[in-house]
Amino acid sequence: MKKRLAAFITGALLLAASGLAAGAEGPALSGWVRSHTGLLLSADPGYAVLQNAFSLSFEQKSDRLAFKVNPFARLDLDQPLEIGLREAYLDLYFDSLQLRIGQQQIIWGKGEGVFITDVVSPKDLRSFILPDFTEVRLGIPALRADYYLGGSTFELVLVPLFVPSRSPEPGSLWYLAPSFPVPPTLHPAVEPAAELENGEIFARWSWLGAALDFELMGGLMWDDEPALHLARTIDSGTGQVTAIDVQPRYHRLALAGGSFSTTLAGAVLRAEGAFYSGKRLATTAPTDADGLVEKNYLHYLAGLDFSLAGLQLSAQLVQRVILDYEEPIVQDRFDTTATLRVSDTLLRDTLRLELFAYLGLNDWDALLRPKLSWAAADGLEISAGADLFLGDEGTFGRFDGNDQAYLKAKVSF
């Protein structure tokens, strides 16, 4: 099924070249080339980044065709070269309607720094959420259609084949082992067969207005992390478990939300929600045979764009909550983050600081994350920054030990 999708990939994408030869506009070549280096700020130091990335963005277009081929390549420190594509897709034009075939990046809702109806493209989370965000998201195989009336757009998006977001991997900055009551056996995730039924489908209709903006979807997936089903092995005497084994599984999820935003006494007001239904979460309850419970929640955002005293200003309130909530899950029933984005530009543009922090409220954690960026001349950005972890326990504060200095150049062309 994949070689066969591919296949068809690349169809599509020549017979876009051959129908885009005549008479098209002239082909597009963009890129970047980046150097990345983060050091430790542990009492252990050493290098927490040490990458060389490429990315190349080819594009052409004519009145009822275009095509886009963006290849990449990334050396990290102690992995291999890393050469794949984030996009290659083929674009396809009628009078109110448009088809985009093939890898292809989509990007969803008004949230900053979270992922609540932005789901649709899978993330690669090796290196937590650190690198940008248009890095972070996966490209995916896909067949999407637009159709616009009047102010709205009506879309559709399949996915045929199911892709899996990236984890961190043993030996990884990153990587938290499960903690379990004895050394568990992890066998490898059980991904859906490569069939059509176990494709994707979501759905979107967004309006945009002079005053107002909002969007409403809706969708059926697989839930990106894997649950972890449990076999125990008991001990009939003492009643302790003496073994576990680990089997991680890929569960469907159904989900509808929406968002929107709006100008208030000249900031801009943000909301996004979404409820999820047929989550697996992890139980201490030894009742729960394989260790999981099947639940819905809600997640949320409201957030506030705002300019005071020359600083440009974001702040968000982001909340998940587990419905019908027990006591032997894991998670907490209520987990809140607070965002805060500040940022100024000076020297005519050409210098940028800024400093964005994520606020756990639940474990009384943080990630804070300064940044420098200088426009040194045309396509060159030389940008210095830090991403330092505060606390002891919650999403960040477990990287405690992981803060880092890093310094970027980027030349782009």
The other form holds:
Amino acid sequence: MKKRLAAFITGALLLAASGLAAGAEGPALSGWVRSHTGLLLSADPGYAVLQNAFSLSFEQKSDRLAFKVNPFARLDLDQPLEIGLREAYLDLYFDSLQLRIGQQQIIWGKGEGVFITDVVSPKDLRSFILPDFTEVRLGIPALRADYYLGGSTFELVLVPLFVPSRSPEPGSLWYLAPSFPVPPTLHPAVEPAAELENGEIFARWSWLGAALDFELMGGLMWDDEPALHLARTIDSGTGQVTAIDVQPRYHRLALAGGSFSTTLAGAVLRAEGAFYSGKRLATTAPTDADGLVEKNYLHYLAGLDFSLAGLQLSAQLVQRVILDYEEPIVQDRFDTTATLRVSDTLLRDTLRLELFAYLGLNDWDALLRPKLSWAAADGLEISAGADLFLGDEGTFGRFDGNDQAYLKAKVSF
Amino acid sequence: MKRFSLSAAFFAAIAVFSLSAQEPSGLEIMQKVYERPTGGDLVSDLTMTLTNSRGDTRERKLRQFRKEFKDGERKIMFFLAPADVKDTSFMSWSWNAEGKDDEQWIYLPALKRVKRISSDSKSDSFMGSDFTYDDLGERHPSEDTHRRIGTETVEGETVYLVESVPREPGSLYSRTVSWVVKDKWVGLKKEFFDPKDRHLKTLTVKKYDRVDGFWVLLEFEMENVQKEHRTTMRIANVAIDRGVEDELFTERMMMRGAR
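Next, give the form predicted in complex with the partner chain, keeping in mind that what was shown is the form predicted on its own.
What follows is the whole complex; the chain from before opens it.
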């Protein structure tokens, strides 16, 4: 069903594109080719990544109409060739209204490297959060309507088909097997049926002004990550669990939030936050038959972008708080993370040095991402860097064995 | 950001005249440069050529729009080439009010998000060029103390030399010297001195002309004399007062791209 819909959307777009092309100037063709080699730095070295990727963007614009088709191809070590459409949409422009129809990536919020109100596009987490953010976010089939009034934009997004985030498969460096007292029987995830009533809806009011930029948003969505429903078999004699069936299911999630940015003494102050309702969380309470409890939570951040001694710095403090917390919940009540970006450019912006760090303050773990990028020529970028995981547990520490160094060459055209 | 395409500074000396009591003061000259009519709006294409000390060149192409609003000036630039910066856009709003910092935003297509930029970054290079973001803006005369230090004749026109020293300590430049054409109030050359008062950069206007009744700089070059590299900007397809719409200077248009 989804494939047929995607094929229909693509066909309609290409048809519209051909009509548009007939009445406008030549289409713009751009894209990139990238080779990415990553080596594990562990005691058992090997390839972490061996990937060649290609992205093509075919765009055409006129005063009232535009379209974009962005196919991509990716070949990873030991994986079949992956071909897909990152985006394929049609834009219709009216005086105060813009409609975008088709496969699209939608990115909201003011946070960097963190997803708080940026929840419309699901994520491709097969390589954790290491790929470029345009590749982490999946395109979704959607109808998006933007209405403009002064400096305000009112935005409505209808997503007719639920698209879940993509998780690492067993065998991947990034796959984390669920931990249970006995080996579980893991069933395939149950996705919502492809029916209109299972769609998602999001709304946003944003304002860009001299003193302040802000966004207020809300959504009725599906949690992109499935909750693991457990069915335990208990030996009546010993009281011990003898078998566990794990059934991943997706659940509705509602949220309301906002973000803002403003200048403060030469720096930029940013904040973002959201209230989530209906999150299923794993619990060890014996009274919860399926191992889950439904809770609400808050997720928010504050950040500051500034310059110091010629360096560009960006720091964020991010926290998630589970409301009405109960001790058996597996996650901590408060989960606090800090991020820091330090960057500098040299040689007339052809050489860029950057360090992006996530610091988990609950488990004292971290992900350090030093990177050096060299624009060797117009359209040619060569970059080298490392992804270093520190700690023993936590979001980043659990990947302590996945430290890697990489080299990328990217040609844009 | 301000009217960099119309306001920067200027040119070579030929003869020196004695100063007379009727001549304007340094502040009056720079005030006239600042207040010189530049039209209510402007559209142009900009080609920026970066040349390093070995003579290697890199080129960037942009389309820029500028419009006067009642409270200041708004400007938006769309990057057209090369491919790795295409569809990036930059917007700035500057204010008539003295001492009020510009507001700046950048749209990076890779992030699909408009981001407010710190005004601390004004001393950073603009796209790897020899211009800083601040160089591309129009500095309000009240931010410096000005002193007329000479008068010269350049190609038959009287040119004033004005030395400007920032009022605030810690500025990027210790002082600048501008060459300003009398009555046209167009700058022909400007020399920039670093915090140790060493000559750092020279801005030279190579071509200017009247377009739609306004003086417009059509080609100018910033040379970093310490690092021996330079950036040339060429302006083409200039159109002034063609009714650029207010809504062009919005987040919507930054993301939609050049038209």
